[in-house]
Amino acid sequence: MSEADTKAIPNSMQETVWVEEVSFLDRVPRSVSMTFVFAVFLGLWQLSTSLGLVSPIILPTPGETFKDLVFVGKNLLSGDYMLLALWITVKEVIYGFALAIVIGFSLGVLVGETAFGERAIMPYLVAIDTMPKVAFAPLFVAWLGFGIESKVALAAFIATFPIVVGTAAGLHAADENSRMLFKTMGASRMQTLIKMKLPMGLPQMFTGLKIGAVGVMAGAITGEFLGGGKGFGELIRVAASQLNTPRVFSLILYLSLFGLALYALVTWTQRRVVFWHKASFVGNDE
């Protein structure tokens, strides 16, 4: 409740109306919060450097780091081989995201549609979630080459579990009244799922998709790691095993933007597919 509306109550019924209390962090804007976290975190770790606490070779400078990035930047806007690089991380997430929502989707409905799908499905899913997605990278590479491929399934292999969690909990979200309604209308199974469970279901299911766009990335970078390629994973390595760590962090930092632009894309989409759930979607600044 605003101040303004507070006023507008008499002033025997303001003893009774109860008003949340905001805090002063919680006054602050976003972006102000935002700078100032950012300016302690390299703050800490420039005095962290400056007085010798961690090795130069584990931990560059600010500095340092900073320089890497412009020379990464110019590189990549002057079409060099780290924009080849780039792209092809950037075709390995891209196929490997859209291969995790068909199938992510597929498995979400068969689980949360059929008894079949969450009785003798489910558990397998689970199981398979619960092992070291790192282990399978050798396995992917003996199936599929060390090509764009073993890398594409890998990032799929990670990112589709969340959205099949996500899809099946969207398709249980509808409330019974809603079921008793399409089924008094003689709606068909399909109708059903249709109209009803999946237009109701779709903020579940973006929560799945967006926990899914974050680990795509991983898969990707860890199937570079592990299987070769040409990607920024290998550049990584190569610049690890040069210690050459201010190369590192800029690599990474830019693979960072890439995937906050895919998981922003995600969020977007949401709110244009999903414009009357009303919910705070990360990015807001109310």
Contents of the next structure:
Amino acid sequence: MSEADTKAIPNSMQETVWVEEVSFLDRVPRSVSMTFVFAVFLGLWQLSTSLGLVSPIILPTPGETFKDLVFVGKNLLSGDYMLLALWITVKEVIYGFALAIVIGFSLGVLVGETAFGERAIMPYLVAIDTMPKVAFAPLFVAWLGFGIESKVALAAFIATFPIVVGTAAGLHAADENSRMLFKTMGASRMQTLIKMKLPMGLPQMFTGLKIGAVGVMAGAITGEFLGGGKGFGELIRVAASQLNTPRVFSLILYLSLFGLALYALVTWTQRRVVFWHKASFVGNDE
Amino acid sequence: MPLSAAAADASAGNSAPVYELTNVGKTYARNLVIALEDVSVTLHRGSFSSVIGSSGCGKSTLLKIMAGLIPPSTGRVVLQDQPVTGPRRDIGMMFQQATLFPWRTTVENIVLPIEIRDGRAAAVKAKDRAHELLDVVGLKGFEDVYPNELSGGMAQRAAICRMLITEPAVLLLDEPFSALDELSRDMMNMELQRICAEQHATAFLVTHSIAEAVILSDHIYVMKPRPGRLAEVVTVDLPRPRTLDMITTPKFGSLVDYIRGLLDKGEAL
Ligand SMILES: Nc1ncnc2c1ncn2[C@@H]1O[C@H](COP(=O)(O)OP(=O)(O)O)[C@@H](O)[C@H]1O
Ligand SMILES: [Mg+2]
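Having looked at the form predicted on its own, could you now put up the form predicted together with its partner chain?
Full complex below, order starting with the chain above.
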């Protein structure tokens, strides 16, 4: 009967109903699919340990790891020795990042804005950048000792280069029209830099900062592995030497949380500062 | 009222010259291209002139010399009795792209030339004037909007305001609406005519549309290429204000044909 009804309506009167095909997987919400992947991961982990596929020294069970996570978490919250160690690493990272930002930005402006910097300094920076920078760790220890200074130096050393490159690239991003416009307005070189080139280069600079934020963590931990001290890296090294694998796992997890927080801070700042540049945070969005 | 006065001035052709170029030549040192040879242009106060010619015949070069962005190789360039030796505040310029800065609101973009020349305090004071100009171009209510929310035509209107804020004596327009679609372009051209009349502006437009040149101009400088020279200066004596339906009149048609003939002859050389 309903079929007859539809037939009675001439084709031209019917509304166009367009059913777009979306595959089942694309329709699953992100939170659900992420939980799913995590569950599969845990399941495989549990399976491989309970079937005895891997030795418990190499891979602890998820249960053991979780217990240790709780233990370390309590220790951190109660302000015990682990928090002190974390605080040392946090300080290294923050000082290292701040140093890298100051040096990286200054060098970036020098290289990106002056012909001298571009011709005479950039080649050296590129040469140093291609070296494996952690190889400098023993040197920093020899120069600065076993305290946090040598770790700060290595962390800053690693994070500086992406910031230089990001800043220089950002300064080169200004298009011909904008330069010409500033010229017609009679802008000085300083005004052109501050009111046009720097703001226009912010997206590239933040890309450099994000790469730097990852590098600064790696630098601080590597510094602690190779140069001792009392930081979080030392805790990991000790736990590993005692074959306390669950501890290593949970320490790494907490460390990653800190790394994630640093990265999130940079991203958050970027959204505030570069609110006008859609492409720089599209994709980070839900 | 000011409109008809400007039109009368222009058609009389004997009002004071604002901008005078005499025997200007330009050879780019880099590649020894002779971009301009012996070009003379006189812009009278309140008149609208266009330069038309095929691509590469030196139109942008001419405009850059007039804007004080590059020096001429030979000849004299005099604006308001002062030789042009660099960018000046009595020159306003507009390009094919609106080039609004996305981190500034519309009104902040418009007062940018003031901020650069006279500092931040002066720029804040100039905001009242910016609001008036936005009203003139029909962008009232978009003062505090960021440019990525403006359409192409709206962005070019804002760029017009930015050009006018320093009250320049001459407006230099390098294909300002050629990035817009045809309907918006026609509309913006009519707007441009109205704004120029209201502001008593002296304008010099680069275009490669013959119809656009004819509908807007009092004088059309037709150029021929290699090296860039003037073929002829065509006077358009259509009455003002011009309207889009004039395009269908025989007079308009014959002017367009005549200019096309000049351009074809230039190409054939
Ligand atoms: N900066 C430059 N350096 C060298 N040659 C140039 C430069 N700008 C333009 N030219 C040359 O000068 C000629 C005229 O160019 P242009 O003024 O841009 O022409 P149009 O705007 O009419 O297309 C062209 O042959 C072009 O290659
Ligand atoms: Mg051009």
